[in-house]
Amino acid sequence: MDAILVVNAGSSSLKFQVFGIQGANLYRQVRGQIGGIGTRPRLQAKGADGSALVDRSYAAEAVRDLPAAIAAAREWLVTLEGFELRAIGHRVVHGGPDFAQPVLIDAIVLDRLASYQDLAPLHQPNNLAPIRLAMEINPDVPQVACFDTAFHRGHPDHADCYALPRAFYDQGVRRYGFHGLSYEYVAEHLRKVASEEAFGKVIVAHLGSGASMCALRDGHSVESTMGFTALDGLPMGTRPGQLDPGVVLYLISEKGMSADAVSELLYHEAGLKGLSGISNDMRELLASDDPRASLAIEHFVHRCRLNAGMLAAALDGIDAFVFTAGVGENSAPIRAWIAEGLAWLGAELDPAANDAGAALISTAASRVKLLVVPTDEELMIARHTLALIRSSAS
């Protein structure tokens, strides 16, 4: 069978995923990751089926990278029989000014992606090293780039610009917003189960370790909350959001930091692990009766509902609020909360459906549509890949 494989490689993870291809469709074939990389690395994959194809764990010195990790995923995945690679695709955080599409790779795209790194170092960096490696190892097998900042490509200029002297917008400097191919495997779904409210105008909430929300009218991109960076908008895991950069200049000028360290305490030690001093993950602070874990939990709830509030206007108004990603899909607790804040909107939360984990989580009675919609965004890398490969081909 011909298949495409799909890779998304983090700090402290690789997952992938194998997708058959028949026709014009696409069938979920392997799904995999390996954790916990540089201290308790585990490769785990199973099949079409949900059937566990592989269980193994590492000593932490033979997986202590995201390199070494990609190796053996590679020595696994040749493993597998029946499967025709024909293309491989990548999730891309930044796509910078220059790419508005997935494309495919060659040394010069490979340069200039990684010219981005600075405004994605949590991310850039490690989605371009399995492509380098690819590139060394299996040559004449097409890799395509899928960028997160592509689908809110096309917003008007005024919405994407900050207010600084022209020649910073034309240099690259502007909002991008993130998330994007998540949004738009939300966006595609909308159609199938509330076509109604999918062309009209819908907030979507990507609620996980990294969080953001997007404002959608006809399914298309018109606001999002992330911005130049990766760390704007929403309060994340490790990440602060929306932050004065007055504060930055505090930090360098009064408190004698460095850019660097500047960069450390943004990406990995605000958020809510620095709110808190407890941790990054939302599980262990809804868990927790410590009064920090309560603060940080409160703070992000308040963000998300301002939020709202902002793509509400962009909006000119609400049919539809969307949750999504790890917190957004299996938080009942953060999904009630946040929905308490949208009543001056017409929004009114079935409690006993929400607690349920349903598809819909409103009343009938609710003038805003509320849902929960499981993100895929391997699948929207696999569809963006096989149509490029075909394309290119023809």
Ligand code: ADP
Contents of the next structure:
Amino acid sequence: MDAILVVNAGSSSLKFQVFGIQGANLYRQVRGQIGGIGTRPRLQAKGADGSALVDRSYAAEAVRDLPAAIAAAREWLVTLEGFELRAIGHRVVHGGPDFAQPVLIDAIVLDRLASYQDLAPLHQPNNLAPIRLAMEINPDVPQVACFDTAFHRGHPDHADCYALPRAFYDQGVRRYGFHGLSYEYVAEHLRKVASEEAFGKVIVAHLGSGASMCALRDGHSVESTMGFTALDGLPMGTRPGQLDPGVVLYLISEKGMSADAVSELLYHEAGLKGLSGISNDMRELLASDDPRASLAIEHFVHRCRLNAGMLAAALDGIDAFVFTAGVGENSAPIRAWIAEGLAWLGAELDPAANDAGAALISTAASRVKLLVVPTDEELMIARHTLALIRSSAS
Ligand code: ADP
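Any chance you could show the form predicted in complex with the named molecule after that form predicted alone?
Whole complex next, starting from this chain.
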């Protein structure tokens, strides 16, 4: 069977999926990852029916960094029988100011993507590592880069800029927005499940470990809560979301923190984890009766409501509000608390449908449709990859 490999490479985990191609359709065949890189490396993968295909632990020295993880994953992937690798699709966090679409990768494109490393120093080098390796090992297999930023590139200039001297914008200091592959998937899916609203005004709330919201008009992104980096907007598992930049200045000038220490704080020690002092995991906070857990949840919900109001203003009102990602797809209480804050926009939750985890969770009388859509960024990458290799072949 012809197949597409989808790769999502981070610093502590390498995730991969294999999709079989049948005509215009894609079927997920393998879903796997190597987690705990450098600490407790473990390769796990499941087949289409959810059965375990491999579960292998390694010594920390054996898989101490991403290149070693790529080698270990490759060693296992080549043993899979029945697949003919036609292309590799990669999740790449940053497409810079220019890439508004996925792109077939060649040496020139790769250099361009590497030039965006300073825009996303924690992610971009990891995303590019498997591309370089595959270029060396399998130069004949086409590779496609799919960006978290691309979906938002159509924002008007007045939404895309900060009120800084223009030179900074020209140097790339812009509101890029992220989670674009997730929003693109949801926008496409809405055409099937809410065909009228899909062409109207919609807010999508991607609430996972990372969290953001996107305002869609006619299926296109017009605003996002994330900006120059994935730190802005909503509070997240370990990131604070919107923060007065004066706090950063204070930490550096008055508290003597280095740029690295502030970065560690903002990316790994803040958010739900920092505020609660308990966990970055929403499930654990919901299960806790510690008042610090309640405070973190209340803060999260409060900020979600405020940001929804901001995006509703960007759209002049909304026709639908969509919940997606780990928290959005699975937590009925969080959905209910956020939905309460959307009542002024005309949203009315159907508590029974919400508790049952239905796809439509608003009442028949609700002026705003409330929906739950499980996101699928990997399928979106596979679709883009298939489309690009087919169009480049024709
Ligand atoms: P990512 O892909 O960014 O790592 P996910 O989209 O998987 O994140 O979301 C992870 C988050 O979803 C975690 O905070 C986790 O606690 C939360 N989550 C998953 N299931 C539930 C649930 N049933 N109730 C509340 N939160 C949940």
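Numbering follows the first chain given and starts at 1. Since we're looking at a predicted model, the values are computed, not measured.
Hinge annotation between the two forms, restricted to 320, 221, 378, 206, points to 378 (rigid-part boundary).
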